[in-house]
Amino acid sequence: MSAEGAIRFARFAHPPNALGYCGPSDDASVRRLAVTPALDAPAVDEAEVLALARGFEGAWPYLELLAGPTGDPLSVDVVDAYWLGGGRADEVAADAFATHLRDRVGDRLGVPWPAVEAAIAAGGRPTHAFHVLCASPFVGLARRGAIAAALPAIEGCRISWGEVRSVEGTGLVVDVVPIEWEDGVLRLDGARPRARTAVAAGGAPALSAGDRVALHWDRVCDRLEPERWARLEATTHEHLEVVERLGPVDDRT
């Protein structure tokens, strides 16, 4: 097991776990892993970490698929492929993705399996963006017309990106490209970034104005180098296009 990858996974996974949305009930242990400095990685307890990671029942099947039968689900490249897209996620065949997800999760996703299968056939990749935009309960809400409830949840749950405008202690103001609902379709409004108040998640690097970062539920999880920023932006656009290809959803709220 890659301790570095496990720590990175925890930094992205801890925000929704702290809010009680997903993952194991042992929030203290997830947080402790998330704040572990990379230099202390050799001290990470492998059995404990694997148990915690498996407790994220939404993410773990994707990590296993990305790792392959003999790989490490918590390697850095697997973890980045899941949270940010690209890399290994682009190498998984659609039929293998569909079979794995159906066998592991099936109708326990937030939308009926035929809709998930259609999203995979339309270009979905085994990433967090796919899970949020194509298979989550929030999408189920949107498809039932509850846009007012679904849109803030989708915006919080997706991994978004932005540039730090200012830093005050652990609080930050980040300019983020928001998800918008327009003519029955989810879109990114890249022309109008919005200032969002956020906090630095446990273990996130020290930040300063001008840094580019990834956010999850209004917590900054990591600084993004240009290549990782591009991967996250591209996979989000790709899955919004998948949603659009599957057809608009009537806004009945």
Contents of the next structure:
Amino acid sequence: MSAEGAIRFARFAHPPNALGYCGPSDDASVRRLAVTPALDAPAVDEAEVLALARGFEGAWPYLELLAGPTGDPLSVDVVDAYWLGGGRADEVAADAFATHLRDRVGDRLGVPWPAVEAAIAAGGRPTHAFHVLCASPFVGLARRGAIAAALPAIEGCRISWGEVRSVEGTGLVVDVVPIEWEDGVLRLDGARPRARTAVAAGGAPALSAGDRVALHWDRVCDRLEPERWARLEATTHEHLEVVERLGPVDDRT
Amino acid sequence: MCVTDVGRVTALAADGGSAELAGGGPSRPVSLAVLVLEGVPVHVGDWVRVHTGLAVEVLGEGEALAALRAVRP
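Since the structure above is the form predicted on its own, I would like to see how the form predicted together with the partner chain looks, so please show that one next.
Time for the whole complex; same chain goes first.
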């Protein structure tokens, strides 16, 4: 198991876990892993980390699929493919993705299986963006009119990206490209980044104005180099296009 | 990364915007924002389907128990 990948996984996974939305109830252990400096990776307890990661019942099936039968679900490549998209996520065949997801977690997704399957056939990839936009109930809720509740959930749950405008202690202001609901369609308004207050989660690298970062539930997970930024941006756009292409489906659970 | 959860309402906040859930796990808070927006009444004793801290649907007891078995076999 890659301890570096496990730490990276925890940095992205800890924010919703701390909020009680998903993952194991042992939030303190997830946080401890998330704040482990990369240099201390050799000290990470493999059995404990695997048990924690498996506790993320939504994410773990994707990691297993991306790793393949003999791979490491917590390798850096796999973890990045899940959270950011691209890389290994582009190499998984649609039928393998559908079969794996249906068998592992199909009855616990936020929309009925036929709608999830249609999203995979329309180009969905085994990524967090897919899980939020195509396998969670938020888009359907927005279409049913509950936009005021659904949009913040989408914004918090997706991995967003932005440029740090200012830093004060652990608090930051980050210019984030927001998702908006316009005329019944989700859009990223790239022309108008909005200042958002965020928290530098423990373990995230020291940041300064101008740094580009990934956020999950308004916590900074990681600094994004240009290549990882581009992967996240492209994957989010691709899955918004899948959602738009499919249009309204029977997404009531 | 979150998956569906199911629980039973044990208490409602005074403003009706949130509830406490039991069943299928430890007691936990949940937002009723979606159900409020959709005009769906929620009462103590109701079963709800939850996703990412949001109650998204009120379930009948049979449906809830079946869903609970899927959530926690």
